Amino acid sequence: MTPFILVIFGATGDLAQHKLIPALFALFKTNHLPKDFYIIGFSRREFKDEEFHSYFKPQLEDPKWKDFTSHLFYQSASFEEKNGYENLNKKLLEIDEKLGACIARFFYLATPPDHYETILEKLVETKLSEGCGHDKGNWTRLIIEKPFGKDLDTAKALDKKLAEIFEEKQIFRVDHYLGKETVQNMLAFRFANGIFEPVWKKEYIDHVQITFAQDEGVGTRGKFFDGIGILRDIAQNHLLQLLAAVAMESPKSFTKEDLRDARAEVIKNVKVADNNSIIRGQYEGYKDEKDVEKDSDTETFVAMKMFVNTKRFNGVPFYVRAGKKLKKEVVEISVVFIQTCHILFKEYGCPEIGNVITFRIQPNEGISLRFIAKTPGAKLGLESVDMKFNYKEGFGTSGLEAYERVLLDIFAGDQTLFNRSDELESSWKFITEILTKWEQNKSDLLTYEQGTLGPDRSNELIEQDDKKWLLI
C-alpha cells in the first residue's frame, strides 16, 4: 500500500471516536496499513496532539497505542474559518516535502450533515481539494456519510456539488453494512452454490423478512436524530441495501460498476405494497431523552411490506421493519421457501414454515438453514431443525470489522461496497415519496413499549397475509 494522509473532520465526534480511529488502529496492528501514513484530526475542540490521542481511552491501555500515535496530530479549527484550512494545507505540504512526493489525500467528512457544504465550500475557496498532483482524481479522495441529505431534492443537490468538486471515482459514500462479511458473503452464497440459485426466485420463495433491531435509545445523538428519524438514518441506506443483496440479479463480473449496477437496478425496482402498509412508532420515553424535542413526531420505528418489480421477484412481499429501544439486538435477513409438504406426509402433519435461509448480521455473523427433519421415536412425526454457521467457529475468526473493510477499499480506491448516484437518488425517490405521505397524515405515529419489538400494528401487517415474523 503507497503512503497516506487522511483528514478526518470531526475528529473529536462519535463516529471517530468509536469507529474510524479504532478501526484504523486495528488495521495498524495487523500490519495493513504502509510504513508511511499520516491521520491528521480536524476539529473544534482545542486540542494538543498529546490531548488527542489521550480523548481515545480505550486504546489508551494498549503497548501499540503509543506507536500508532506517531502517525496522528490534530488541528484545532473551526469548519467556517479559511485559517484553518489554509493551515491544513501547510501541514499536508511539509508532509510532501518530507517524503518527496505527492502522496495520496482523503477527506473524511465524519461531521453531522449540515456541515458539509460548509467544508466542501472551504476545500474549494483553498484548493485543497485538487490535490498536490496534476492528475486530481488520482490522488484525492472525498469521503462522505450517511445520511447524504435529507430528502430527494437536498441529496439531489448535495451531489451536484459534489459532482461540481470531484469526479465519480472520487467520492466514497460510506454505508458501513456493506462491508460486513454476512452481506458480502451473501453473493458467495448465491452465486457459488449451485443448489441455491435455482430456486432463488419467485416461484420458489414465500416471502422475506428483515429485521434490523436495536436495543438502545438515541442515548447522545438526540440531537441529530431528532428530525432525522429511523427511516432516514436507517431504511434509506442499510435496509435497502440489504435488500438489495437478496434480490439483485447475478452481476456479469464482480467488478465495482457490475456490481453497482445490480444493486442499483433492485433498488429503482421497490415499491411499498399500498398506504395501509406502513407501519411508524416512536418509544416511550423518547421526547424525554436528551436533545429531543418535546412534542417530537420523529419516529424510531419503522415496518413496511414492500415488493421488488424484477422479473425475479415480482409478487414476492417483502417484510422489513427497524427500530430502536427494541427487545435485542439483533439485525438478519430470513429468506421464506414456499411450504410443499409432500402427499407421503399429510396425515402426519407438517410444520407451518419449512425452508428457510437466514442470514444474521449482528451479532455473532453467520447463516443458519431450516429444513424439516423426522423426530425420534417409532412414530413419524415431523419439525424443523436448523444447520448453523457462524464466522468465528468457521473460519476461526470473524474477519475484519465493517469499517476495518470500508477503510481498506478507500485507500485501495476500490468502490464495489460504496453508494453510486443513481443508487442514492432511487433510494432517495423511494423514501421521499413515504415522508409526504406521512406529512399530510401526522396521526398515525404509534407509541409502543421498550423492550418489545415496536407497536402491534406491526405483527398486524404480516399477520393479515397469513405469516409470522420469525424473529420474536
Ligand code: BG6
Given for the second form:
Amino acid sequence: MTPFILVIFGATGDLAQHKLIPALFALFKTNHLPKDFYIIGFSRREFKDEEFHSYFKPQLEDPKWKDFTSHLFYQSASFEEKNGYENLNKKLLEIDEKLGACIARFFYLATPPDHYETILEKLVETKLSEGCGHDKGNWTRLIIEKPFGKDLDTAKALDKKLAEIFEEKQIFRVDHYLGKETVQNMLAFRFANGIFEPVWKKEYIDHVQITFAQDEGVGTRGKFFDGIGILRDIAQNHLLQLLAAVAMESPKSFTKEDLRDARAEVIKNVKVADNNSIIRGQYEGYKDEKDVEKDSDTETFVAMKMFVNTKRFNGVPFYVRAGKKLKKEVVEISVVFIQTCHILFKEYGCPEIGNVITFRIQPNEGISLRFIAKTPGAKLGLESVDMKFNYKEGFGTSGLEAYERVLLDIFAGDQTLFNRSDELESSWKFITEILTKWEQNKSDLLTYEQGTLGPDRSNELIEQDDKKWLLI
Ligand code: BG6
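Can you swap the form predicted on its own for the form predicted together with the named molecule?
What follows is the whole complex; the chain from before opens it.
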C-alpha cells in the first residue's frame, strides 16, 4: 500500500473521536496501513501533538497506541483563517521532502456541515486542493460526510462547488452504512442464492419493514443534531440505502458504476404513500438536552409508509421508522412474504404471519428465516419458527467495522461504496418534499415517552393496513 497523508478537519469532534481515529487505530493494529502514513488533525482547539494523543482516552491504555501516535499530528487552526492552511501546507511539504515524493493527500471534512464551504474555499485559496505530482487528481481526494446539504438546493449547490474544485473521481461522499458488512451481505444473499431471487418481487412479498432504533439520545451532539433532525441525519442517507439494498435490481456487475446505477434507480423511484403516512416525533426531555434550543421543533423520530415505484416492487408497502431514545438499539429489515395458507391447512389454523426474512444489521449481525412448522404432538397444529444465521458463529468474526472499510476504500480509491451525486440528488428531492410539508404544518410534531418505540401513531400507521411491527 502506498504512503498517504490524511488530514482530518474537525479532528476533536465526535466523528473523529468515536469513529475515525478508532477505525484507523484498528486498521493499524491489523496491519492494514502502509509503513509510511501520516494523520494530521486540524481543529480549533489549542493542542500540541501530545495533547491531541491524550485526547483519545479509551485508546490510551492500549499498548499499541504509542506506536500509532508516531503517525498522529495536530494543526491547531481556525477554519476561517488562511494561515492555518498555510501551516498545514508546510507540514505536507515537509513530509513530501522527507519521503522524497509527492504523497497522496486525503482531506476529510469531519466537521459540522456549516464549515464545509469555508474549508473548501480555503483549500482552493491556498492551492492545497491542487495537490502535487504529475497526475494531481490521482493523489488528492476529498472526503465529505453527511449531511451533504440541508435540502435539495443546498445539496446541489455544494455538489456544484465540489465539481468546480475536484474531479468526480476525487470526491468521496460518505454514507458509512454502505460500508457495513451486513448491508453488503444483503446483495450476496439476494443475488448469489438462486432460491430467493425468484420470489423477491411484488407477487410474493406482502410488505417490508425497516427499523432503525437507537436507545441513546443526542448526548453531546445537540449542537450538530438540533435543527438537522433524524430525517436528514438518518433517513436521507442510511435508511434510503437500506431500502435500496432490499429493492434494487440485480446490478449488471459488481463494479462501481453498475452498483451505483442500481442504487440510484431505487432512490429515484421512492415515494411516500400519502400525506398521512409520515409520523414525526420528539422524545420527552429533548428540549432539555445540552445545546438544544428550548423551543426546538427538531424531530428525533420519524416513521413512514413508502412505495418504490419499480416494476418489481410497485404497490408493496415499505414501513420504515427511525428514532432516538427508543426502547432498543437495533437496526433490522424484515421482508414479509404473502401468507397463503394452503387449503390443506385452513381448518387447522395458519399462523397470521408466514415467511419472513430478517436482516439484522446490528447488533448480533445475521439473517433469519421464519417459516411454518408442525407443532409437535398427535394433533395437527402449525406455528412459526425461526432458522438463524449469525455472523460471529458462522464466520467467527463480524468483519470490518464500517468506518474501517470506508477508510480502506478511500485509500484504495474505490468509490463503489460512496454516494454518487445523482443518488444524493434523488434522495434530497424526496426528503425536501417532506421537509416542505413539515414547514407548512408544524403542529404535527408528536412527543413520545423515552424507552418506547416512538409515538403510538407509528403503530397505527401499519396497523391500519392490518399488519404489525414485528420488532416490538
Ligand atoms: C450517524 C448519525 O451517521 O449514524 C448518528 O449521524 C447515528 O446520529 C449513527 O447515531 C449510527 O451509526 P452506527 O454505525 O453507530 O449505527
